[in-house]
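Next up: just one chain, as structure tokens, the form predicted alone.
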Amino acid sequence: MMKTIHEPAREIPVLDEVDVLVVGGGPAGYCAAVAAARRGARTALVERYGCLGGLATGGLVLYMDGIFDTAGRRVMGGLVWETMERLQAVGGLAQDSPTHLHVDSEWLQVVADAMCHEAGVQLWFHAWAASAYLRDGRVAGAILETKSGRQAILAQVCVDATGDGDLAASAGAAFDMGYQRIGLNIKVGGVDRERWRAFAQGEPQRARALRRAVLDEGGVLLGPNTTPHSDIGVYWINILGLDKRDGTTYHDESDLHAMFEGQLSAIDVRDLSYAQYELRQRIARSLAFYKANVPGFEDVRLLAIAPQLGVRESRRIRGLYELTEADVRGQRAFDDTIGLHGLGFAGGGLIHLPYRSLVPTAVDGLLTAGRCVSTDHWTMQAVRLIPPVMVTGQAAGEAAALSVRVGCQPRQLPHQALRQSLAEAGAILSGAEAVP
């Protein structure tokens, strides 16, 4: 049994009362930001990091999966493609191909830190959403630990966009739990990558050798992405990182999912902290091993390790419907579907992005955003991508401004009134709708 303490009950100071509060400032929930300022709503943006972006910052996840089809169409408008524009026009933007889209993650915090205050969204960094506040059983804000002291902010409604469903979780929603791999991602520079990529194809059994060398000696393999610099040597590299405490380190390759699965529990602190050590000591053994024995990298030099775990699944909100693997093979839409999503790891197609899935089942003043949205395990696989949790992270913005607006819960919104809101924000919500 855990010993415990008792803490005495105080007052909390307001730091500020709005429309709309949104909790998380990764990529769905500065989008979902956005949305509900631009929609009219007084907005606040609570991030616990000093950098809006999340993953696709802190976290050095750079590729953009998703907003192209397998047919090369465009199936994302909105904030997602206004993003990667405006990314476009300052050089934040890489493209192995015109449908491969890779960020900067240090030219997306001026991009989104830009949108949220052209949108007027007030921003809280440094900010940790401890629990929701609830009044009359509906989420009517959060309590927040800051280095200003337990402070409060209170709202009409509010977007859990935290990734794990802290927010909603500590309010009391039911939320399945799923577990993936943890990994951390880096940049490095010096990579020669033709000479990398000339060497796997040319001597393929001496590459599959090396790998599993380097696997054997405690590390991780090292891919280069590209970036905005990479005409100078410099590389993003995913780090598909570790499925459970004893270390294990190799994956089955032949599936997507199987390759994925894990055991450790991105809500529990001594895994998350077994994860943060171990893998900056084994991207540290595999950068000696690749330079001394990898073609390509011989200069290799390590500029970045990402401040933020690289974090695939925890706690899924159930929502009033859960999106399921049937759905995403089956291609099914939705009269309440919020967007699309480009699918192109079971058999091609479109993934529809229903609203009632935002919405939890029995908590009212919430909207949930991102990899926390209601989906089985399967499915979470592509919905927890960048661009997809951008694009529920919209919806779930004008949706809380919408109800906001009517003076209704979010799970009495008409769904006509936020397709036609998010249509005139430039969302895709239909196959029919996408560029090619």
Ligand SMILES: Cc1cc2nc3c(=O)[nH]c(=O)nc-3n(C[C@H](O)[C@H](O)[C@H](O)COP(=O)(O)OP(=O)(O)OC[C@H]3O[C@@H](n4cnc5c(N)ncnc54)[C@H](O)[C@@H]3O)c2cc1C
Second form
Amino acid sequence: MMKTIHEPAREIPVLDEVDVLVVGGGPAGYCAAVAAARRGARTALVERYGCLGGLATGGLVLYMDGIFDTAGRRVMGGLVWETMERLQAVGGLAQDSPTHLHVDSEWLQVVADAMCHEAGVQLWFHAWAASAYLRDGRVAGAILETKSGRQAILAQVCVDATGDGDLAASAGAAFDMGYQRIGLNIKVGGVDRERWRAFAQGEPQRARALRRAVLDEGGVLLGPNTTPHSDIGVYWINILGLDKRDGTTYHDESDLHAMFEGQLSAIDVRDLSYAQYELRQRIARSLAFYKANVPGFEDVRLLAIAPQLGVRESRRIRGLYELTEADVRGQRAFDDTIGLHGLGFAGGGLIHLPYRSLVPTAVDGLLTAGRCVSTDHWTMQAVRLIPPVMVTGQAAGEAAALSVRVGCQPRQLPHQALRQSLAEAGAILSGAEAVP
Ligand SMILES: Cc1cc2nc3c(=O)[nH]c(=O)nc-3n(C[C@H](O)[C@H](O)[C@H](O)COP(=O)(O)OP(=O)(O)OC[C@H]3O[C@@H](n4cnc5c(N)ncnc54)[C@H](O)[C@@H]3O)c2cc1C
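Switching forms now, from the form predicted alone to the form predicted together with the named molecule, please provide the structure.
Whole complex next, starting from this chain.
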């Protein structure tokens, strides 16, 4: 058994008192905060690091998956599309094609800050939510660890947008654990992608042999993805990552599902520390291998290693409804659909995201948003992507503000009122509303 110590009880200063507290400033969290504040709720957003955007900035995950369906129709509006338009206006968006959008990690921080600021969100950076604060059996705020010491923020409704469901779990919400590979993305310069592509297409056997060689050496594959600076050789690279300690690499790139399976736990500090160190080393070795062997990478330079580890999945908080593989394959629509997802997953079609997946089964005063909402493991492969988590964030923020306004718990919120509020805010709620 692990050795323990006793921590004495103490008084905690109250830093802020608001209507809606959003914990976690990733893509889901900043959308939740903006949506709540625009509805007039006094809103605070707590983020453990120094920037908004979560994995979409600090994680260097920059491809926006699922905004368009396989027919090329835009199926997301609201804060997702507003963010893309604002990025475009400042040169922070890159396009491979009209439907393949990549955000710039730095400009997204600036844009998300501005959207929160303009909406009147109180931002608390460098504040780590250590646990939920419970009063009368419901979540009534969060206890934070900050440089100013341990502090509390009180709220009528909290939104857990930590990605890992930290707040909900600490409040006693039931959850299931999901495991996918943990990655660590990078940004590089000096790459000649056209030369790399010509090599891969012109000499497929040699290219495959090189891929196998780098994997056999415990390295990672390096595929350059577009940034707004690709005209000067700058690309971001999505690192598939580790499946387990001393992990194997993955050779069968055609098996998408198995490719993402893993055993490392994103809520275990030992596994996180291991993955952080190990991936940095493997990236360094792989860059040296590519520089020496792969056409187009002769002048590659390492520009950035993501400051945030690439966690794809951890806690999925059990909700009033668990979105399942059968729902996705059947393209099931719901009375409480709060948005769509256009990923060509499981043969194409639309994924409908229901509000009840954001409402924990038995804990009041709380909503979830982002990659900790209620789905099965298979479905989380799609729902965790950046644009759909923004959709869940906007819906959670709207729902939290509405709950405060009408004086009910999120579980009692009339679905029609929420959908109307979302529609007014530009959300797309049915396939018929998709933009050609
Ligand atoms: C390697 C990798 C590649 C990916 N590729 C793609 C892709 O190509 N396209 C795509 O669309 N998606 C991709 N994804 C998925 C996507 O990046 C994430 O699932 C998405 O960012 C989840 O958003 P989120 O807001 O739920 O969580 P996160 O982005 O994880 O944000 C959570 C935020 O909460 C903060 N936080 C966490 N705990 C606390 C706490 N206790 N107190 C205070 N703050 C806290 C974090 O610092 C972070 O800012 C990828 C993910 C990975 C890891």
